[in-house]
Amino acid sequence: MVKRSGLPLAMNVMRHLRVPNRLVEEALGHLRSNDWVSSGMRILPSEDNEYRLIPLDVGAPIELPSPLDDFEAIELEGAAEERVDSDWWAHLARMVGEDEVEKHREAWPSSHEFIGDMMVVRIDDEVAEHTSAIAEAKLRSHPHIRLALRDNGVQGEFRIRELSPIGARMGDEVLVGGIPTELCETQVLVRESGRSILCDPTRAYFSTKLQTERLETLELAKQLRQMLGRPLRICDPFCGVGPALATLLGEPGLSSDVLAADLNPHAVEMLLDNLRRWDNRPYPIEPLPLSRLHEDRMVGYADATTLSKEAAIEGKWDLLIVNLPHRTIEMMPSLIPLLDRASPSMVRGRAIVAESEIESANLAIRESLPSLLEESPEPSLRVKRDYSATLRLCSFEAWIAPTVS
């Protein structure tokens, strides 16, 4: 049956998180990013006006990720958004009827995902007959959304989404058809722990589903500063556009030293103005190869298999982020010299692996590195959400013990 949201039937009581309104822009970003925003319910202003009440999904767990825990949740009775019918099966049953709704089942794009004002949905073949009509459905329902992207999947040696346009917002006007070049541009900021990143998923993607992920590798970077007693020489090899060091950036005290490479000069190129931002500092404005930009930073292009080669960066690194999914298993061996093995140090990655195949992954990840941290787990892939029908997105992190002398 179709997934339906809407209004409660019932009485409207339901979960608001209390936000005070100067944080009101990033708290939304981050629930937006997990749909964890109520679908038709108004955001209220408390008595005093000092804060905003947001309605939360009766989907969104119970205790809230980081940064969202620092907010009370509290019950009261929700108001319906009288300004726009917020249900988007409304719309799209409005344009295309019930009986087409109801055949194609769960065919039918009941996802998707935010990146600043954009929205990026895959629409499956069945219904692709239905995209200007998804679209229109989508933009309605969803009025802070510019513009509305098909993911048409992964091309190319810098595994680039191909996105295409399919709906844009212009004033008033929801449009689906002959869609203006002005209205499609695609690059953005995205607010993310309290950082802007500028980003451009036709160029350069990263996924804004996977934030409570990279606030997970902040709380086990400071798990390992604490470990050492002395700031961290973080070594992130495929960075992209950087979501993983804005947060880690974001920590005062954490780093002492930081690589952020990356073979796509897109990418790097928008990196570059990233760290602008974050430290404050002057960078290059078009990308350039690997160097040592400032005393505390190596940024460029490169290639991340060649970087364990070169004596100024084998063996100087205290955290090791690997997120190439697609290919972290077989590049572990190549890129586990980076790691300085005179002390304890830890690799976090993230890797696609099909559901039936989890366990052998697990064996090639713990025979790809050397003697693990005494009492510490073995490294093991935790799901984090569906790829596809047959494939998952996984995390897991290994604590790798210093060589003995």
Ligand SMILES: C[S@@+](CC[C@H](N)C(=O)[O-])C[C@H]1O[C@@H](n2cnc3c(N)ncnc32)[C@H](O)[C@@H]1O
Given for the second form:
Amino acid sequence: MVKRSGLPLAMNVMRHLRVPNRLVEEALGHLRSNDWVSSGMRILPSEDNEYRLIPLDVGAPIELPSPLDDFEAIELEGAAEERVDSDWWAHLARMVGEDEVEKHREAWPSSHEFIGDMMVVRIDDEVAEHTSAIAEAKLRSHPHIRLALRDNGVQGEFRIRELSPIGARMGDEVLVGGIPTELCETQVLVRESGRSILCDPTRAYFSTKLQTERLETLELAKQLRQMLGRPLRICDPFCGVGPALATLLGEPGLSSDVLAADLNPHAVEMLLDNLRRWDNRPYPIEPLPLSRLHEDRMVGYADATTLSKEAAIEGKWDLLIVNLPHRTIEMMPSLIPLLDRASPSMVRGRAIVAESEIESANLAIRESLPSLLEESPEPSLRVKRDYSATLRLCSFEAWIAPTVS
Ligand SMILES: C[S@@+](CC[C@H](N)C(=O)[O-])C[C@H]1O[C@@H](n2cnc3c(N)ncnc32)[C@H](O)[C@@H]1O
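Now that you have shown the form predicted on its own, what about the form predicted together with this ligand?
What follows is the entire complex, opening with the chain shown before.
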């Protein structure tokens, strides 16, 4: 058997339920009957060994019902189940040979992203000639996966992923060549925080890896609501198919008005489908330019940089979500006028920055913002994960002071 010690396991930050050892069986029973345990991830011991940390499926609701609400949900790096992981290496070794596995060591794609019943895999050029074997090994070690796609990166203004099908399941068979088109459907419903989100990563940006980010945004929004003493007017001008809103709209009494826009009409088409289900109200089928569709919903495609030119939109929002991480800092001046400066407000943003430039990016963000609320922390980029060898995906929040009249 090949020694795997040098090969990284798939890891990502996810919610875990912290349950005292004596109550684990009971908690697991409730979680499993609802499909809320993350499959393929391990239950971990706490540091003091008094608790078990049960990995939660992304589809589990944010507020778990009784009796699970007695336990704290914490975020930490999940660990892949060794059996699933070793199955993948065993299938791979059977197909390409142990020597070949050992020769390329870290180049093999040990991690992947699940989007519904699809798996997205980045394949290093060094092992690209083994793409079919990789697809087959992945599909055989993850029997719930229907379609494996190679990730060729995020492209263009719409940040759409270029994905190519590399393997599919047809009944009991695994296909890695000549995959019929009908097996290559990429539009799927993803469960997150108790809601289903329609997405198609080949037509609009979507990442399942941002759930913890979205939960943080929810916590910040709740703090802002408490400070203002009223529901928020939320502006998400780069909303994609709406995953941040899925979480925010799930919180009762959090919002009084929502602007959800994106430049990509395909994203808006899926957003409308999502809002129809989340709000249980009618929404148009076809994407349309940004318009007021309900008393408390402005939805449609629009260029975020021009929104503040519209009197009905300028200066109307308490929480501004800026999720175009390659261009956040340069876009800030055209977005800040969207905030209602009569009361405290917040900008919640993400940025992709070189590790070595985080401090200068912090300065640039602070310079691009109006005065901060007294005693609020200075906005600082927090690294969320690696974007590439040198770039980091970071997030920040800024509490903005009202203008003195
Ligand atoms: C990184 S994605 C984030 C999408 C979504 N917020 C999410 O978390 O899944 C950035 C989004 O901004 C949209 N976009 C790019 N330029 C834009 C612009 N000038 N105005 C509005 N949306 C834009 C893209 O189409 C894309 O959906």
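Please read all numbers here as calculations on a predicted model, not as lab measurements. Think of the rigid core as the biggest set of C-alphas that the two forms share within 1.5 Å after superposition. Residue numbers count along the first chain shown, from 1.
Handout entry: Core-superposed comparison between these two forms, P344 Cα displacement 2 Å or beyond
Key = Superposed on the core, P344 moves its C-alpha less than 2 Å between these two forms.
Handout entry: P379 C-alpha moves between these two forms by 2 Å or more, core aligned
Key = No, the C-alpha position differs by under 2 Å between these two forms.
Exercise for the section: Taking the rigid core as the superposition reference, indicate whether the CA of C394 shifts 2 angstroms or more between these two forms. Expected result: Superposed on the core, C394 moves its C-alpha less than 2 Å between these two forms.
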